[in-house]
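Below you'll find only one chain, the form predicted on its own, shown as structure tokens.
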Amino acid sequence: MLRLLSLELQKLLLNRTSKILIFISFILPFFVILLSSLKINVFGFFTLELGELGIFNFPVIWHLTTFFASQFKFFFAIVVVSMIGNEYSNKTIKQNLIDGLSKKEFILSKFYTIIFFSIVSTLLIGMISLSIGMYYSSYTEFSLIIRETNFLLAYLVKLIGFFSLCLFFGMLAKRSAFALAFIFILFILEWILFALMTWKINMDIAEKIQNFFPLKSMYNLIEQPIQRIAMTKIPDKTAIVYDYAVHWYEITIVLGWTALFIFLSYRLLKIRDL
């Protein structure tokens, strides 16, 4: 595993293209902090200060931040799908196979540095979001902390999913451009589909369908924090009340269509003439 690591990570500091899509990877995440410390002026009224409202409390932090900071997967995306557009277009996938590495191996190499990445990118919003919580939040009890942090793992299975589906789409388009294309397409087609069973048979059959869709599943891991807040803060909740939290039956969903995509990216290179 660490020699197919080494020598995806070897091809990927090479290209200074790769260089800077990973670097602003990283970098965005701690844009996190720079809206901890954001203060809006309000008609000149008074100053509105986002880490004095309490939604860096504990626990609700790590649900606000690896939902935002998960926005920001389509940089490191990029660099999946040129992964593979790099290998078709300069000739080395067939260079690498050539010099002994099978088409097993060449597909793990690309798999295990998506799971390497995916986990550099959760100890860092990990780490981003324990900083933040223990200097806003009013609870600092160990068992408040540490609640919720199953947000962490959800957002790392979002990760790999996402970026095994860029890897699935690079292996069939062949070219980058192609491959973020299809994905905006699956996200269309999805909602297509969507709207067509809601019409056909009804709204709640449709959703308990929908969310087995591969972009719509990945949503489904870390929910969107704004009405959970939006509760803290208002008297009456029963009318905005909603399921936010991490189910296992929705991380089994995802890693069902990454074991899927990784599979089929095999299969693809397996019976392609290359």
Second form
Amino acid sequence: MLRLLSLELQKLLLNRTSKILIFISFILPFFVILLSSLKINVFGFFTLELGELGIFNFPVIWHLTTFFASQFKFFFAIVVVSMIGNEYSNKTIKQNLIDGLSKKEFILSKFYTIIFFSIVSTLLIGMISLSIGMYYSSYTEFSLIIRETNFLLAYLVKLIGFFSLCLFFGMLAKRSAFALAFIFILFILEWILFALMTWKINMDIAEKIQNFFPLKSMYNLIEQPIQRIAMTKIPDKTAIVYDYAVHWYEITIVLGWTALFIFLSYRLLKIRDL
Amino acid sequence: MEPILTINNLTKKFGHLTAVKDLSFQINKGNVYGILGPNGSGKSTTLGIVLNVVNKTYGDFKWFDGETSTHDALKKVGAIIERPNFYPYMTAEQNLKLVCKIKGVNHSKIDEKLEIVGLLDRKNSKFRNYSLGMKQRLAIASALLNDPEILVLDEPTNGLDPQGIHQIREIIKEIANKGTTILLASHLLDEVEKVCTHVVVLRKGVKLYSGRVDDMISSHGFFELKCNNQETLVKYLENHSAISKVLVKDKLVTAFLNEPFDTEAFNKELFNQNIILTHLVQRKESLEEQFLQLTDNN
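Go ahead and give the structure of the form predicted in complex with its partner chain, now that the form predicted on its own is out.
Shown next: the complete complex, the earlier chain at its head.
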């Protein structure tokens, strides 16, 4: 396993473009969150301090930071599709197999890399959230801090799931640009299907089915936190039911997709003549 | 003899096209094999199948004793297919380190192999800055990294300039002299003739011949003769029992043998008949002549 991981890391980290994209997708959100937690004096007129808004309180901070950081996953998605696209365009996938890598090992080396970066990213976000929270939060009891840390698990699963989808599209399209286009098409397709089902059946069932779609199920893991923060500010608006929690079945659906995408990538490579 | 690669009834279809049809042959340790055939005869497809990049339709093949899986067996094989494929943004050394990781050998051989192909002083240049000849030599260094039991080369001199072709041939000869088994696919016959001891001849995916280069067609060779008294010579030869056919082209008489005939005895015999030769050479058909004869007949 370490051999496969180190293989792929060598391929990625010696490539300047991948290095920059990895930096943007994992290190940049880290800094943005860090900066936004500082007191910012806007041209001397007033002081902007996001911490005062209570958004860095435990446990809401877990929700906010993971949601924010997961928006940057798209940059690493480019790395994932290009790590397949480059292997095809340089024909190094052929050479790797000839040199004695099995097709299974080839897919696994990509998958391990995805897991590796997802874990690193989760740890980074976990650490930064914890330290900012400790600094700002009005309450720092242990039981409160660890409440909703399952957002971190959701974040990890979300990243692994999304990158596995990218890996599969990369294998399918063989070219990075097409693979990214496929992901965009899938996004549109999910909404068209949702609209169709709403129109033909009804909204309730359509929503339930939509929750099983790959992209939607990944989104469901960490829903947008803005409404939640707004609700804490205006407590009388309880009429809107808003379920933001991480549910076990949401995680199961995404893990199911992940397994399917990895398996299909392997099948695709297996039946293909290179 | 220890078998290295055994192929049994291998068939590959691409839709309606049958690229390789019912192919069987065996590669033994220590010999240098050539796979010959015109473009599109299935050479690369066959190599692709045994190298795990093309899926077979029927048949089977086994590396060594057949006990190890294909990808593990390939760790003991060095192979280059058509163009050299490396990561353009890595240096030669980094590329070779990656191959070492895949094959599970340590990095100590990298410098030694780069020395063999004459790239040691360029080991820190990026692959994308290499010329085609250098890329091909790097591919050979990469194939040699694990001190392979067999070296598989597919058109190794394709697209190179004469100097590049010469360099690659010299390297191949050197490797062959060290006793490494080589399997060389090529449509360049003189290339195969210079290094190979055995050949497999393919045409349209079908095997026409496999065996020693010398035994490719059942021929005892021919004499090339010149004589001032040509008429007498031709008349004598046409009635000779050991000679099947006589061809006359300008001053050169070619007499094809149907049984082995010693040059000295032949010369003596003609001298006794009062035929004095000015030119006498005994030859066998070149690989090219044999190959054309074989592919035309079938």
